[in-house]
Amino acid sequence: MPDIRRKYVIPGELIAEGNYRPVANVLRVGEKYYSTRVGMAEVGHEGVRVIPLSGPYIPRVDDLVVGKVVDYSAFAWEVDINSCFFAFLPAQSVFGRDYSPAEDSLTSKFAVGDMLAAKIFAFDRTRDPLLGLAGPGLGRIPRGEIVKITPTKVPRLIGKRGSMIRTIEMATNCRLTIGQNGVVVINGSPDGVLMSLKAIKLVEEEAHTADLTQKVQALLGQRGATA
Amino acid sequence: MTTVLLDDRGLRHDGRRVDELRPVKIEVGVLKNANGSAYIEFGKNKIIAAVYGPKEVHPKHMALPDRAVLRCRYHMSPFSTDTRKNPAPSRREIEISKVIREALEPAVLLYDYPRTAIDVFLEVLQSDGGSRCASIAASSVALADAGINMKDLVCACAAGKIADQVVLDLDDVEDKEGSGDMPLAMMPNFEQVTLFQLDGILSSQQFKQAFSFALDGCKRVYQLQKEALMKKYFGQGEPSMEESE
């Protein structure tokens, strides 16, 4: 996409002039455009934005996560998902509507400790990220290792399509569950886990740069398999 | 002995020009465990500066329902001046916690984190004159290391008067000797300042002079954050042309 300009900014930093939608990490001040982070600034078509470097997950409604169970009361699990704000699982999502806390024992299905991949489910500024377990591949993960990553990088570790997921999974003969507040859980063998571990750490650290893919490929001692 | 503050060349004790700058040094991201960190060397100062945060406010009901609570804290350690400093927050030390915090305040979107808290620690573990301003650069370096959206950078540095003259960025000496000093923190991208003091009397013609020295030193301030954040985060590398997701 040749009308795309980009440029590498920090806070403060001016990036455009003009009549333009500011898409994200932008404050807009009459006609101009200003970075609220350290990160990409891309001016196209559909606006200005940026793309952060670092930062904390703020969660979205619809997003994969992976959290971990710290704590139980009678109606709702609270679960840590790598954010500023504690997510619920509410007893219902699991057990029904029907659920009764006389009858049903919530450490019956989630232990504190136990990791569990959710999507939000609701969320605003006014109150905190609510979870849900429905769909495909959700729930309690038994095994795993489990590796956190800036959770800004997480789209890069996706890769556009998913390509970049892909080559790894492929090339390391492991599953990957990425959660978007930078939780990923590696399952395969050991070899494979640490041959993953390593091109995460890579994708992390270069996440910035051009021919990222062709990067982890050759980590991976892979030729170009993946388009 | 007493000091010569400027001597008929117009250098200052330590050499320097009126309008020069003490040598400055900016690290960003020196801290592991903290979400952003900044380690600054502004003269014989050391000061490392790490934020916390956004996270759960605890006590809860500090916690406001529309916005993030900043919390500040200057320190000095026992080993940074010449005599022992007892570690116990001194008087001074509250007062440029909250002028720090203040400092800050205009700069970081607070109102993009609801209900949480932004915790910015800073340790001077060397001091000499102008700890509040190298403070403020080192702190709003590491906010912007931490990911917290910020309307812009904050940089600062003092002017002053010694020996009858309005001189840029006071060291130790000059500071207790001289007769003036004046710390300014400004947003530079929106030319708006965000803290400004002045202790001792200043004529206008000098005050205006001073104010513009001041100006000036921020702005120098502004290009060294602003390579010190380009170089964690970019070093050499050219701009992405793949798209994610």
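Treat the numbers as computed from the prediction; the structure is a model and nothing was measured. Positions refer to the first chain, counted from 1. What changes on going to the form predicted on its own:
- Of the listed residues 90, 201, 52, 189, the one positioned at a hinge between rigid parts between these two forms is 52; the rest lie more than 12 positions from any hinge.
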Second form
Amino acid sequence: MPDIRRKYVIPGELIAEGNYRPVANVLRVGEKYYSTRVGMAEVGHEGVRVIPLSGPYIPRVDDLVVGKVVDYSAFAWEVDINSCFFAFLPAQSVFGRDYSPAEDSLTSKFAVGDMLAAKIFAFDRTRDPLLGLAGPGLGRIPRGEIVKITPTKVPRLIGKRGSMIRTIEMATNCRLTIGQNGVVVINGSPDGVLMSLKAIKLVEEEAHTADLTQKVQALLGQRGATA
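I would like to compare: after the form predicted in complex with its partner chain, may I see the structure of the form predicted on its own?
Chain alone follows, minus partners and molecules.
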């Protein structure tokens, strides 16, 4: 297949014809692919997808999210994940099967106001999503600058195979934790954090453009991979 081709599309617009894999926000009719959202269409070897220009975060199983603990009960923490749904982190998933509300204190693990990196492990729209912390890098986030972007712009911030995030991290010497829910945590020096914030803002504002990588590289004064 050819290199990635991008163009701005509206719902119902023909994106491509041929034998492609529909990835996201695409309707396939025979060998024709139509957009179902307003956004930037991408056609490449990975398939056809449309990155929406706006929209709320809708949880999906296995998504990495960054959230804030806002409340807790005897059996779970309630977490704001920047969505129309609040998420819950079951106490048993943290303490283990022997968890006892009478003996174990949830605040000994996480308190109201703590920021967490977690994964969505259950969600079916009939109940609020459930979170899990099993996996590298998951758990309480002790420090970092928090910034929110439109959740639909997250794929552009990550870039193809993580190329955009690598470009920003290498140029700023910062560590970025990017939640699919549009919450980003930046760790690094004050100057590096400031440059990262500028790059993230540029990505959000210019996510619909085809030369985004070049613009970010120009801002950071660095050459990088294509995103």
